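In structure tokens, the next block holds one chain alone, the form predicted alone.
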Amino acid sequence: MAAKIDHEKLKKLHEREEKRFIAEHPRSAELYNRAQGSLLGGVPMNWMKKWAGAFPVFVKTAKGAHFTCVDGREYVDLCLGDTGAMTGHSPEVVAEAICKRLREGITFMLPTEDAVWVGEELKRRFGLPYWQFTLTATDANRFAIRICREITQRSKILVFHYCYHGTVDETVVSLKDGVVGPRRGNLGPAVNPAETTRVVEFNDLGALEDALKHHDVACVLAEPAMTNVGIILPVNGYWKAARELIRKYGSLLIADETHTICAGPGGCTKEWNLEPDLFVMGKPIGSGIPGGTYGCSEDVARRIAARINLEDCDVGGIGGTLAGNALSLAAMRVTLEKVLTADAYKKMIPLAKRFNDGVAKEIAARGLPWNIQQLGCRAEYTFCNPAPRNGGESAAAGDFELERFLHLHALNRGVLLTPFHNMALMCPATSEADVDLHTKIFAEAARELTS
């Protein structure tokens, strides 16, 4: 019989952990209280409110797979900046390249040789011939969508229910009882996203075709595997069939691999032979230095080039003064050349399997109706069994209070997980001991919850 979580007990356990957290982080508490006078909500970015403690831990230093807070406590970092630090914190080779570039000029609105090298490397890794650069994956998605709308002369995009593609207005959307509307928490949407977006469940080819039949979808914007509502893998043959449908109805496919670059040095695009029309990535590509990129096929490049006038290219809604700056490109070059290499993935992916297997063993031992999924060097557990096939199923299995307890329990014992869900990520500096520490802590929490 599957074990059930007693939420009254859960509440008491969380209160115990909260008291411990507050007692052990006086300096972070002091800084958080001070920040109330100058930072909205006491944090520099709203998402930082979501950490499981009474306030966020303030970081003093970080290196590799570890960081130290202002209270002198050291942590194994399995969040890694929600993928932004998938390279590990401040790899030496990156720090050296960045310092050199800082001394030689940061931004010019002119290209450097690094830009050419990075474009050639992206072409080699992902197969798309032409590339542009941004400061975030959000911007890369925005620009890719605009290109798709321009060359197809269609107004709508299609995304999957519970997707996440940054702060792109059209994608902060949900599907409730078959009706498209703003996602819960969507702040000040420019328009009702039902006007801009079609939404279907992942892994449902029938729903995808029904949405495409309207012939008004410029592009399908998708992660090859969903990662922001647990890891949801495509069923066997899904992307091959979906790719054929997208082509059949004259739409374009944008693969957002900002998270799924965890699958390998060429992402899912290379691993699964996806053949997207456009490809988007941000976060880890510059080892934490802001940067993003989008690439396109020969056909897309030809079609958009035919519609761009030189006189208007600075007001077309694509680009930005700091996009493609010399510092970002220097960081991208050294990251791709020296850090996120094939050899690095050969180390990171087995560590994710070790994490996966350790958690799976404890889930089974305690009879918990949970599951864990692995994608490359990323792994994540969700509170249902079997694993969900789409965003709706995964969201329905969510338990915010249980999630917060597990995160705070781990944090109090020296392990940081991503605050939004139960994701763990390996970097080149992660060790077996780091993974095993989490397994030990997870086992303790599971025992407390079920005893």
Ligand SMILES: Cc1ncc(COP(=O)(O)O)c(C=O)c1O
Given for the second form:
Amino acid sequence: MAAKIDHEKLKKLHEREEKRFIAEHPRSAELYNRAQGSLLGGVPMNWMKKWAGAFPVFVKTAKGAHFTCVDGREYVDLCLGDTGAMTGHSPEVVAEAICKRLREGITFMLPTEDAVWVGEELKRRFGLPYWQFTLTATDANRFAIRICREITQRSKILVFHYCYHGTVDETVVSLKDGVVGPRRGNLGPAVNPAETTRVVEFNDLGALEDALKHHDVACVLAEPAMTNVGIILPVNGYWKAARELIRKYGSLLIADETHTICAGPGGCTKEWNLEPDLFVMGKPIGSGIPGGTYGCSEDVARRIAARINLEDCDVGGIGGTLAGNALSLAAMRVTLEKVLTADAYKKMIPLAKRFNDGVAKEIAARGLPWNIQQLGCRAEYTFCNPAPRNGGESAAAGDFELERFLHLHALNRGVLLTPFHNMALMCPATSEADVDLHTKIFAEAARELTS
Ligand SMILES: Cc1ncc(COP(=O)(O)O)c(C=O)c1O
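Given the form predicted alone above, produce the structure of the same protein in the form predicted together with the ligand.
Whole complex next, starting from this chain.
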């Protein structure tokens, strides 16, 4: 018999954890109260209010897989800046390379040799021949979309239900009873996203084909495995067939591997031989120094070159004064050369398996109707069983209160999970002991919830 969660009990457990959290973080509380006078909502970015706990923990220092808060508590960081710090915090080699660059000039509107090195390395890893740089993955997605619209002369893009690709207007969408509209919480949409976007469920080839049949989809913007509504893996043969459909209907595939770079040094693109037309990545590519990139195929490069002229190339909607700056590129070079190496993945992926196995064992032992999925060095559990096959199914299994309790419970015992998910990410500095600490804490929480 699968164990049911008693929400009355959950509420009491949460109140207990909240009291402990407040008592143990007086300095964070003080800073949060002070911030009410100068930061909108008391935080530097609005989503920071959503952390489990009465206020966010303020960080003092971080190194490798650990950080210390202003109250002097140390944590195992399984959030790792939601992939921005998948390299581990401030790897020594990165700190050295960046400090050197900081002393020798940060931004010029001119290229450095590092850009060429990084372009060559991205080409080697992902197979696409030409690359450009941005400050964020969001920007890389926006520019990749613009290119697709321009060269196909089609108006729409296609995304999967419950996708997240950053703050790209066209992607803040939802699908309700087959109707596309703004996603709940979408602030100030310029237009109803139904005008710009088709939305289908992941792993549904029939729905994909129906949407592509309109011949108005410039590109399919997709994570090869969904990672922002739990981890949703493609079913066997999905991408091979989806890729063929995208080609058949004259659309282009943008693989957004900002998170799925966890699958291996060449992302899912290499692991699964995806052959995207464009490729996007950001976050960890510079160990957290702002930087993003998009690459394109020979064919896309030829088609875009035919439509851009020198006189207007700075005002066409693709740009950013700081994009491609020397600091970002120095950070990307050292990260790719010395941190996110094939050897690093050989260490990180088994750790995610250890995490996965530990949690799976506890889920089974407690009869919880949950599942855990792993993709490379990332693992995440969701509150349903079997694992969801698409965004709609996964979102339907969400339990905001349960998630907040589990996060706060872990935080109070020294482990930071990725907020708004139950995701854990391994970096090269994560240890087996770090993973086992989480397993122990998870087991305690599962016991409390089911006894
Ligand atoms: C798959 C994916 N793409 C793009 C982004 C946007 O990254 P950024 O917020 O760094 O622009 C995110 C952010 O979480 C993401 O998960």
